[in-house]
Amino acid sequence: MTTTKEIIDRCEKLYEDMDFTAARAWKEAAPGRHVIGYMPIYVPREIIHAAGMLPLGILGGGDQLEVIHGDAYYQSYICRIPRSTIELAVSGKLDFTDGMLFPSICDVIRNLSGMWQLMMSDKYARYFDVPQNYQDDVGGVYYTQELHELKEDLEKISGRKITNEDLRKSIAVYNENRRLIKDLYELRRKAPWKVPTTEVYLLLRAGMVLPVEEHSQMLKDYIEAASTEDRPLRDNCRVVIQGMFCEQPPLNLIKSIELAGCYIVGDDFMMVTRWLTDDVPLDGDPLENLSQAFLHHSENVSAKYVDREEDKGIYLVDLVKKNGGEGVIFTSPSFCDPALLDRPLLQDVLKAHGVPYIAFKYAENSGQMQPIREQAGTFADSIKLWSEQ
């Protein structure tokens, strides 16, 4: 049986590979190929697997490449992901992509778009809007007409129409990929010592460059190695993480909070993955369901409208209780303004709720680390001290 260690090895190559040759090596493998690039969040992945197309997540340079030329088309006063997205672009590390798609986030990644259609002429390039308003015969019908107006862009892109029965087995095949990821979360939070949140991370990221059918048999591999294998159980604190929706952290942060005496037990890495939380209806029109799906049936984050104010952080408290966490630390970007902006009314709930947290910042190329383990050191301590005094 493969083993924990073999897997999560191929994921950090993979994690570490800035130029995608997974991707690179897929499209080469058949004429015709085609890959779609996206930026966190949530985009429907289903429609362009439906073209034949393979999405890939591009979710900045990390902590590994250099920023000289994007940091001329940007300001200093923003979050890094733009910036190292652009040098990924100029760098001709993208070259081999025939679209990109940018998902509704805020003012940043909106701006990027532009950026990005001026820069790369060429190819194809879209902001993925979503709706504000959650009532079916509103959002849902604007959202429903978004999922149209990419179906056919996509099609052009191919060349071949996109079926129903397209769409139905590559909602089938996702639907699987994220009951996988909801089974790797729950046997993180039944045993998280078994299955430590760097390796959680590294997983996901993985399938963010392969294809969706590749993942989910990695995913099950890794569930079965994890479940089997002996790992020390440690007096850690269990803590949720919260604010990594869209530029990613070091893979080292991660670690420097494990290290700290911390098991992460929820988060909020690459939302894609596990936006719907529930299985897409496979009868009925696809587009409709997905459209559904997202209006109903899925996770709250901070770049996502909520209608009602009473709303806000009530998803954070029941996140905390679902996963017997102790606290929460909010790890958020810097400059990263839907997060930094929610982030005293997450506060003021879970003070109401008797939840503690800490917060601090980094960037998705933060070297120093000490500092933050001390922080999440002397959080998970406290808990331990005085918790239940």
Contents of the next structure:
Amino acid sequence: MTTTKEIIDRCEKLYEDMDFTAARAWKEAAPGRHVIGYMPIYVPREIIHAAGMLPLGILGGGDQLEVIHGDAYYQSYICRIPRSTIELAVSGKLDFTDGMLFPSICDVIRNLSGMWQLMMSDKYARYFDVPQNYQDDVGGVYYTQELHELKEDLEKISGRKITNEDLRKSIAVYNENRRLIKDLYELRRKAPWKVPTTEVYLLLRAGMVLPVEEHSQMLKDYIEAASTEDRPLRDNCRVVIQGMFCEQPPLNLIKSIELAGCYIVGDDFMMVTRWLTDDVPLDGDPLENLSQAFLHHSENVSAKYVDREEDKGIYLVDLVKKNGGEGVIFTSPSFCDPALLDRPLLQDVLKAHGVPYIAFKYAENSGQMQPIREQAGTFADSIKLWSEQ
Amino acid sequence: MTAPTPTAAKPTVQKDRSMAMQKAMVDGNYARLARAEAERRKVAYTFVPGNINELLMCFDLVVNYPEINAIQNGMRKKSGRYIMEAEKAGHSEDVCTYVKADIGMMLKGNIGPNDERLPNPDVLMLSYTGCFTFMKWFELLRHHYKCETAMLHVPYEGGSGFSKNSRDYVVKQLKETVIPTLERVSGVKFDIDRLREYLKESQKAEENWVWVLESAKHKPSPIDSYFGAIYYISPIFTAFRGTPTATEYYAELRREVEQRIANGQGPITPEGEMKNEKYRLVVEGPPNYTSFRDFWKMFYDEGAVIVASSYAKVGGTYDFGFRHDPDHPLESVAEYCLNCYTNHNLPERVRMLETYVNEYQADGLLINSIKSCNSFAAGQLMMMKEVQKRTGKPGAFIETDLVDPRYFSPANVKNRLESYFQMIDQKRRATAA
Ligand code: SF4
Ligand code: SF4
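So that was the form predicted on its own. Now I'd like the form predicted in complex with the partner chain, please.
Now the full complex is given, and it begins with the chain already shown.
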């Protein structure tokens, strides 16, 4: 049996590899293969997969990529992820991709879609909008049509039709992947000392660059190994972290929070891997099913409109309760409008439910972790004191 | 983002009739808002870009535009305090300052720019067009007022032009969620013929407005299409589009501009008439409001006139052909929303600016990048380079904020502008040689 260490070592290599060697190798392994990049938060990867293509998550350059050109494209008061993504493009690291999807998450990524069109006019780039109206005959009809258009675009690139059968198979494969991620999170909920969040994060990151089937196998192996391995239980508090759905935190930030005495039992990492909360049905019209899942069985993050005031932020309270969380750490990228505008609203809801919280900001290339470690440590101590009273 | 309604820029040398009309309209709306509760009128708050003013009027709603309040408070030097107030209450220093100026004002009792208390909203008409912040802004207000919200999601034009799917989606939302909500809140039944009547008025105003905008193709330009346009756009971008008063205003404005052309006059500025048009510029991005008059003066002093700006299009890109259409009322309301400037993708925005530089015979493109406005600002450096490349005219980049006085540095802006004008001079000499 593979050990968690072996698996995580592999994930770490994939995480550090800014040349996307694994995805390149996949593409080169057979003629006619295509790779479609996508940015956070959500795209229906099932359709890309059904086209026989590799969906490749592009999440910026983290703290490993030196941004040389990217800064010339952005003013200092804009978050980091678009500039490092541009850096990846202009330095040729994405030259093997055949297209890029820019989901509707905020104005920065929205505008980046246009920059891409200007910079790489020979490549496919689509702004992928999702409805903010969740009625079947309004937002549903709109979204199903958007899915059809995406499917047709991909057919043009691959030169072959995507059948309903192709789509169903892909949905099944992603259903399995989502179930495994749920299992992983469930294991972390039950025994967070066996499943450090740094490892959960790296496992999810691997899912951004590997074919889904391979990623699912990796998750199975990890869950099996983690369940049996012994790891020491510490006197840590249990926290939920929020705000990292787009620009990625440096790995050290997650490590620092854990080292400060926190078990992270809830997060909003790479929501694309678990945006849809239930299995997508396999019978019936597959695109309709994907649309329905989006409307009625999808997660909440700050980029999504909440229709009723009484529902605002409840997802976070539920996430805390379900996972036995004792507090929330808001940690968002600097200049991130979706996360930072939403934060006061979420904090009010937490306050009303008696959930303590703290907040700080980061950039994907932040190096100095000492202040964060201190803040998280003080927070952990105060939670412990509070619960002992 | 937005539009405008500045009444605060102090003594103008010459007061045209249109100016008095504009001021009366703006004051009138504030007065209506102040009376709304006493008169038991229902109040809607909404945004400028993609606003559905004609539809709101069908329900006898009094309409408040929080962006306009932010601008007015900016011009009256109140926004800085409100922004700090919001930051004290936990709002991040990184986010849009319009939101914070509004929230700060709300926290301080919602006393409007005219020093009277603004009524609470009965409905927040969330026209989600061209800016992500709108969505959060009204979620924040809803959290405070606990009132109804009607969401109108206008998809972004990610490709070239909008798709039929997008238009149908907007129309359906109007029919199935927006209109029923407004009927419920107002107690007024929707009458599509009433909407048609308003749209007819809009169309008339839009015709004259485009004429005024295009008058800047004359040399010298009789108008300033950025600073001056701030006053001109106020009726058509806000609570007056669709009213006979707005129609009258644009007819009057057109007459005045015709007269100025006939007299060979330049634009009227707070410092007096622009006598010697030395530079013709296209501007991208909103202006700074906290030092609006000083900012304008920097251009006046150099003889620089803005002949076209994208900001004057945030409430509608009429000069590219759009008109409200009474024969297709809801469809045309939807198309209007889809067509707002910030709802266009970057290649489209670049094309528009390129067209302006060429058609208005401008010396170049100046970008005023707003620190807290991602919708406008993300990608502007690339836009500048593209427009430079395509037109062969030099571009320049300055950075300020709309309503946060902390981010307006007069010395920096002035220096930048001076070097830009020198660059234009050099370019002219090189071309002449
Ligand atoms: S980090 Fe935030 S502001 Fe930046 S692109 Fe992502 S969602 Fe937008
Ligand atoms: S981000 Fe820009 S467009 Fe949006 S509300 Fe703020 S100033 Fe207006």
